[in-house]
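So this first bit is one chain, no partners, the form predicted alone, shown in structure tokens.
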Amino acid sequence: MRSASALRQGSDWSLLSCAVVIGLGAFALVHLTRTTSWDNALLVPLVGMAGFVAVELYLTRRKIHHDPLLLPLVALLVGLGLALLYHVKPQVLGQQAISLLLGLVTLAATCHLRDVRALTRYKYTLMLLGIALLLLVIFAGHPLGAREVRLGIRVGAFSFQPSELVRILLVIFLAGFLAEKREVLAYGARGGWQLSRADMRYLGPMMVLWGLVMLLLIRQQDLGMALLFFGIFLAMLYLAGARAVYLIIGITAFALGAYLAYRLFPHVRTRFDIWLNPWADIDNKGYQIVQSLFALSGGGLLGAGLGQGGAHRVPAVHTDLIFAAAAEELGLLGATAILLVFALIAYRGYRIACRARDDVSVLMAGGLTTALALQVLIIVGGVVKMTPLTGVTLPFMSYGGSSLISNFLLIGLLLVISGESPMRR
């Protein structure tokens, strides 16, 4: 009889094989709509999917235990993302392939970290590094996007958006700090609805560092990432068992911050007004979201087919609105399937958190999963006009090297935490 370990490995390979076949098949369908001959473009998905196989083989040979579903689910999203990018913006495909390989290398390297608690020993150093990167963007960054706002750092031909990495550094910092101060958060010195001097003494450093990060993001006008950071902060307070007073203060601060952002930043006010009524300026400021809505409705139930949609006419479709392209070409059923894949990743992430062996691992797994899930909710909500469009990317599918690599780092940390638990399924 085959051992339990051999059966697990067999199921891991079966799931990854299915994801690879779907990704390659999707790319091939798009390719056939563009040309009847095979060319070098097909090397992109072949190399990318081979990278996933190599990582799984590496983890298996090194006997690095990990969650069996995360890697196949990510491979499925990446394969579909490459196919959609090939249709809507083929000129970015090569750069996306390079970022994908770098992300897979990052994931494999991260899996060598056998204990995530080692990271929290340097929590203040990592957070200060993140602040330094954001400061560097302000003083030496280069503009990204149509608003020409400094959001990235350019090194030669490559650019990097530090806020994507700082998002993960923030989770590591909060996991280490909140695990140490969990009793103060949960009980405090004077009851559940009051703050004491002990609260401020223990939580002061965390609030100062987090507030500084938020101010820097607002200074850069990267308000989509600021919203994501705020959500991560509140979610991790909740995971740490914080008293209701902390959550009420956080929600109140969010409402006040949203109002001030609306009053102080014209582009925030514009996005809010467009969200309420994009048809009032359909030929100018509302053009992007209106075209996105047309793409969503044009897909119908089953979609126009891969490579057959017209979403390439939507401005910034390869970054902000790749979900609109997916909905048009795959239809309601395909778009729902993509959201279910993200939901499965979130489920596995929270399951890893529930089975983690200590408070640091619980908070880090929960925070990382929340960071990914919130990013999906924010951008998909903007695409379908449930929330204002903020400009963050859809993980693993949108074009963007910084986002892709940082999300592979995130998945790598989740795999490490999953390997710490004796029960992985």
Given for the second form:
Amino acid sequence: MRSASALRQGSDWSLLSCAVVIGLGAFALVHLTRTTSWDNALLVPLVGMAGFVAVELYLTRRKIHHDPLLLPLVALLVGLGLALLYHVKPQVLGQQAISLLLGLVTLAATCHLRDVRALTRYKYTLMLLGIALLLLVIFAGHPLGAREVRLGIRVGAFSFQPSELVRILLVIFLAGFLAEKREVLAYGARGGWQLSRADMRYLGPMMVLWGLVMLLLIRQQDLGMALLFFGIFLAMLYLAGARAVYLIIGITAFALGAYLAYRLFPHVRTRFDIWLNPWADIDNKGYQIVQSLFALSGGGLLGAGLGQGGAHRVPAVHTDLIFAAAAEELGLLGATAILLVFALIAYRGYRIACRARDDVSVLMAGGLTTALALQVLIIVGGVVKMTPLTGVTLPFMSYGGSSLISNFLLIGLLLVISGESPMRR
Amino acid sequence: MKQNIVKLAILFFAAYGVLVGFLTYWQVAKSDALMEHPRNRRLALRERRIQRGGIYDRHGQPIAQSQFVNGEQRRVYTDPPAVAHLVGYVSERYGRVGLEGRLDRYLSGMSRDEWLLELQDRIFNRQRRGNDAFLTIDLNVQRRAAAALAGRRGAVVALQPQTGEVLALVSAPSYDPAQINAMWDALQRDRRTPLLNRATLGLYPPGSTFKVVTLCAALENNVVKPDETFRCLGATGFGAYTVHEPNGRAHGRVNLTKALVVSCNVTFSQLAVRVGQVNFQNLAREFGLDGNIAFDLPMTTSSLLRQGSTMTTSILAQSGFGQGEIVVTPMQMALIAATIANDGVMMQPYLIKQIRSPEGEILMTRLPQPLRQAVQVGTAREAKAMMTRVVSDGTTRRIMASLGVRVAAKTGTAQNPHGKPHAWYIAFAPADKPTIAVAVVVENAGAGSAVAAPVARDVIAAWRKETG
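Next, give the form predicted together with the partner chain, keeping in mind that what was shown is the form predicted alone.
Time for the whole complex; same chain goes first.
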């Protein structure tokens, strides 16, 4: 297994070069198709890809051990994302470039963290911060994105979407919390299916979270984030080895809440009905999903070509629905390749979790990976009409600073965990 | 814990697999259906990038071509009003009409299974182009016909009798297909209905030009003895109905040829009644009336009777000289003339001769196709001889003289409820070996000999000049 240890040791420059070349090439292709060219635009991928190389160099120099695949995979997604953005909404490229650099800095800084358990020491503080941020959004947020849903808070000139950060805070909190209470969760005070008073103590956070999720669902119509938070929670409970009864309570509670929301709140019902039949109201409610499906059809097997699709008609295509543009321009093969890249990232993430040295790291790596993988599933599922379309970003590809930076933070944490312990062999 | 991680990972991989399944459904299985959805603008957008194929005449002269002007495609016509009804128009708002609609699949270059071609074009950065259509039309004849009709309402159809090839197809008043979007409302409001293609969709009483059909019916059914003469006293009665000659003029004693030359209503009404309604209708059907003639442009069916009407003796008598309830398209009359010119063999009329790819590869070629022997060869030849006399002994002798070739023809002055009679002229030339058959109608213009015949002469002259 020399090759495996070599792979794990250092940086894989050939992979990163591939990603850089693909990213730059894709961007150049789009540039060639544009009639009104903006030559400075070429700086965006150049600087962005140089950023990845710089970070990789930095990590190598500092002898920070890390997973060699994650950065190249992320670079590939970012490169394609920039190329797609250049076609569907070139005016946001500059901002995306700044966010990208901030994200890379965040990642590099995160990698200095030698031990993620340092974070779990502040788990309650972090969770309270997360809850505070969410409440702030729920009660004082301002509209963000095309759907006029209050998702953001404004700090000076910057708009910030806290839920992107909160999902990471949630993972950190749960990793610390669940690692502490594993025994009880797994076997219970009395064991089996019976719940004791002791169990109630651990069900508490679950209920708080359920309440928050319901608030998100009802007040914000943010079905996507609600789904994501609850999914992360359930997945981490499962990873921690919680008894089936916890999982069943969790799923039932969420299903019940969703059903009640469907019965009681027209906007939730509308969203569900659009999913079932978007063709009934093509011009208004069903417009987004129908346009998304049109974009998919335009791609076919091989795609319309980079910079060639008509996906710019899809509302929010530069943020949540960028996958529709990717599927149109790169076709079924390209879209599948992107899903494969996400699957590879998930594979590396779960692999890191498997090899992590203690419960906190295992849970955190597993949780972070789940957060990423589930978010991809939620938004792509919506784009292909597998599930109701709910607004979450596609990691590393969608336009959006909060999303990009927090995902770099997520990858940074995974890299830290991957470097925590050399392979035990 | 690690087992759970593996299970969770497998769950996600499986879910991603389902995503790919959904993607395949939309991008491959449902792709065509979604692309053709009326609300999907992609096909239109894609089409805009493909240079639309050109439409050319029989000699390769351009009739309509597409050019890129500032990145946008423009359709350029050699002589817009002269070819408007022939090629039709392309408008994103008002659709594709005429040959532009009929040939859209070829011209747009959007046929399926061309993805490989598309890929090649993209790799070599070639402008993608649609296929070119070559018509049977002779653009010079077409333009001459249009010029002859200028300022009038009417239509001209010229056919090649041996092949059924359409040499000219003109309708007036016309419009500029390049301006269709800007002019749409005005064109819609215009009472002269410039958007109507009169050549194939206009229905007119044929008047005396229909006497050639009655003549053929009489000859086919042997109802006239050789050397038989008819007496025209200016009017004749059929029960309660009386046929009058125009202005009540009596033609006196006439044989069949003379009756055709002087266009004697009395004689032809008697002939129709002699032939009888069944035989008369049968022969009209042989010529294409009351039946659907397949054509490259939409065409109205010419008919002997109004919907739900029955053939009475008086209607039959009037039908004998092209009145009664008969309505025909100019194309129908051109077909009748061409059939007689072609020894009674009716050829399938057609406009689209060939489709070629931008590289010159022939994708489709049409060959002449006989429809049926409408009348016997002998009948056709006798009718031809008599029609020749119509010119040599009749009112249009002077008009046709300049052609320097013997012409066979029949005039018509069709009474109609909309004012002055329609002027008709059907002709073919040269009489002994016809290369062109023409039908001309000019609405509310009076006598066929004075108004329609010069138009036919111009068309024949233009064609003679082409063929030497």
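Quantities reported herein were computed from a predicted structural model and do not represent experimental measurements. Basically, rigid core = biggest C-alpha set you can superpose within 1.5 Å across the two forms. Positions refer to the first chain, counted from 1.
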Is residue 135 among the residues whose Cα moves by 2 Å or more between these two forms after superposition of the rigid core? yes
